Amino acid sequence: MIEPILNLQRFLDAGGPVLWVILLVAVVLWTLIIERYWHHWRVFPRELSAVRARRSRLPPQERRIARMLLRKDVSELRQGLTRSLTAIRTLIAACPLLGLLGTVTGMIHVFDVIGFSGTGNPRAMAAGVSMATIPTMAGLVVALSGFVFSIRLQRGGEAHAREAEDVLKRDMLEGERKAGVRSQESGVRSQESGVRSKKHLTAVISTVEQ
């Protein structure tokens, strides 16, 4: 257990201070990516269920107002799905630049060694070469892996948003259909009541005339 930690320590020391910065960026980047997957898998279904439950308790509305509320709910769900993607892309773009910074600082270190002791000390030059190459490699690896998952998150968020819109639209149409049936039943009952009242009035008039 201790040996892998020591190897990691030596790797980070060989890459120089820029590699530590890349490690910090990688930790933040993957924390955000994992949080986004957690939101897609666990939080979004609960949010969608809560929106459906809230909409089912609303009284019948005009079609235009109902569609405006539908767009508002879908927009809020989409914002929740795509939250932090901008920060993720920013961190991905920063990783190659940090790798380039490590290359520059490493080459400066190499030139300092050459200027101080000439080219006769390859061991001293190797430290600068490591500082120039390892951060570049690490920055590219972190950026490429993060880029793949950010694309998957973007496509997954769009798919979930379309799914939410379809579900809410289906609920709205079902609610409108039930409201229409209830309205027709109420109209039938009103007509039946009117007929009964008319028959009763006719009977009363007949009784008075006799």
Contents of the next structure:
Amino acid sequence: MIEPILNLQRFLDAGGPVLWVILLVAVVLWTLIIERYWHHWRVFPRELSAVRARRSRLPPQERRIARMLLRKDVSELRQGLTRSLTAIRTLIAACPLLGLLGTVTGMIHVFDVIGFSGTGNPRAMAAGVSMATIPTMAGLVVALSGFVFSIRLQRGGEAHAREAEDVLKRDMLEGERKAGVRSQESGVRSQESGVRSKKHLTAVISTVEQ
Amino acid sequence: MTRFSGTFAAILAALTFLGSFACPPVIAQSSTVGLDAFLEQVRQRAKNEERINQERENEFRADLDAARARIQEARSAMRAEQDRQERLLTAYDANEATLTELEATLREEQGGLGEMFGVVRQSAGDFHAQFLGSLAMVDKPEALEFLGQLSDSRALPSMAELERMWILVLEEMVGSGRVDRFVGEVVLPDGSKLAKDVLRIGAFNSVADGRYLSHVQGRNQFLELPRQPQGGHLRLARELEQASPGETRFFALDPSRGAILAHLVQSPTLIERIKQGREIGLIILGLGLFGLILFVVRFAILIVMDRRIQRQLRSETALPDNPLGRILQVSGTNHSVDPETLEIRLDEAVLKEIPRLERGLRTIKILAAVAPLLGLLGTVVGMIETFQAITLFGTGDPQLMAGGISQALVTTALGLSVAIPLLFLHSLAAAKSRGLVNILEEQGAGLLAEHIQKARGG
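Form predicted on its own done, so how does the form predicted in complex with its partner chain look?
Next comes the full complex, this chain leading.
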């Protein structure tokens, strides 16, 4: 039990101060990722059913206003789904940079040692070299491990949001049918498909920008 | 003319010749008596000389006899001395033999003792050199002096001296394992000397007033290190100084007896490091500062906007001090128009508000991207300088290359340490502004709908 902790301690000591920052970033990153999964699996279904229940209690409205309200609800859900994805992406982008910073500080350390004791003492330089290499490796490992999950989370979030939109729209049409407004159904459908394609396009544009 | 003078001289010579023949008969005739006297005189004189010679001869003969006698005398003296020399030589040889015999006896009787005295001298010298730098011997100068004398002396050490050395070594051994307090002279970085209470920890470190000292060899004098270890370590040192006897305290010890602390003085501080980055380092820091100020200003504005929008969400009437309120006002002024026109007006209003929320964020992002590039530029500039130094002076002197290399490394490090925080800050501000834009873009419509409904209902 003690042995792995000591090994970790030795690893962190060898990596220098930058490795601690990378460790902190990794902890924050994985906390955010786990929180996101928790949100996708547990919180989002609850929120969706809450919204559906609220909407089912609403009195029948003019269709334009109903569509605007639907857009608002979907937007709120979508915001909940993609809340900390930007932060996750930023953390992932910062990891290799932190690794590089560790490399540079390690090299500064190595050159300090060379300044003191010349190039004849590889043992003394070894500390700086491990300070240079370990954070780089750690930064890349953290970034790569987080990268896969961030992409999956983003796609999952989009999929959930689209799913919520579909479900809410079906509910709305159901309600309209019950209210007996059948005549303009086809018109509504065409408008809605337009809205959806436009939304999809903006989503694509935003991913490209990021 | 010359011929004339030659003839004149010849005539003169001839006249003189004739004259000489004419004179003699006159002279001989006039002095017959003078010659006899002259003869008598000569005889007298000859007799005198004979007598003098006789005397001289006698004298010489007497001298010769005396000299012979002296030779005789000297010879006999020499003979006597030679006899004496022979006698002494024999005596000397005899003495020599006795001496050799006695020395052999001495060596025999001394046995291993001589070797031991050599070892004592050598050990005394070693301990003297070692104790010069030992903190445990700082307040015992007489002991150091004694050891120095012992190592230099040619005489055999006495039993008392041997015992004293032995006890001194033991004292040092015990003293190097103790934490002791004594008064010593401390030289401060500004050159002033003060007598202070110095606390020494074994033979390793010494502190005074919570500051680490370095020991001056062989004297009860200390230098206060101009650059001290980190504050936490100084706090530990202060706590140790205030501790009561027998108490256990943590302390940051330098096990190399000051060598690591001496390196600490040489290693550059953060400010010196930054100075190594030169102009490019300053540019990077300037950009970082600019980005930070920009972020603070924009984030403050975004927070204020957020507050106002939240208030707007709760309030019934459209307030003109926030973007959402202004959008809602658009719907209020276009109350009677058809839905499509209203939507277009609304979109227009939203598009007008978005740039105000996103202003400055792109600049922060660009700064975050530019900082590592500037670091790279600094690296390249530093390496160019390094290679120029190598071209001029070869690789023999690392000091000449050091300036370029440290610039190369420090600018990269600065670039990264500016870029990483800016990246986070940009992400923070962007998330905030995106949230607000989302409220305007997507919820604006819904809020408007609610607004209209309320207006109709009310």
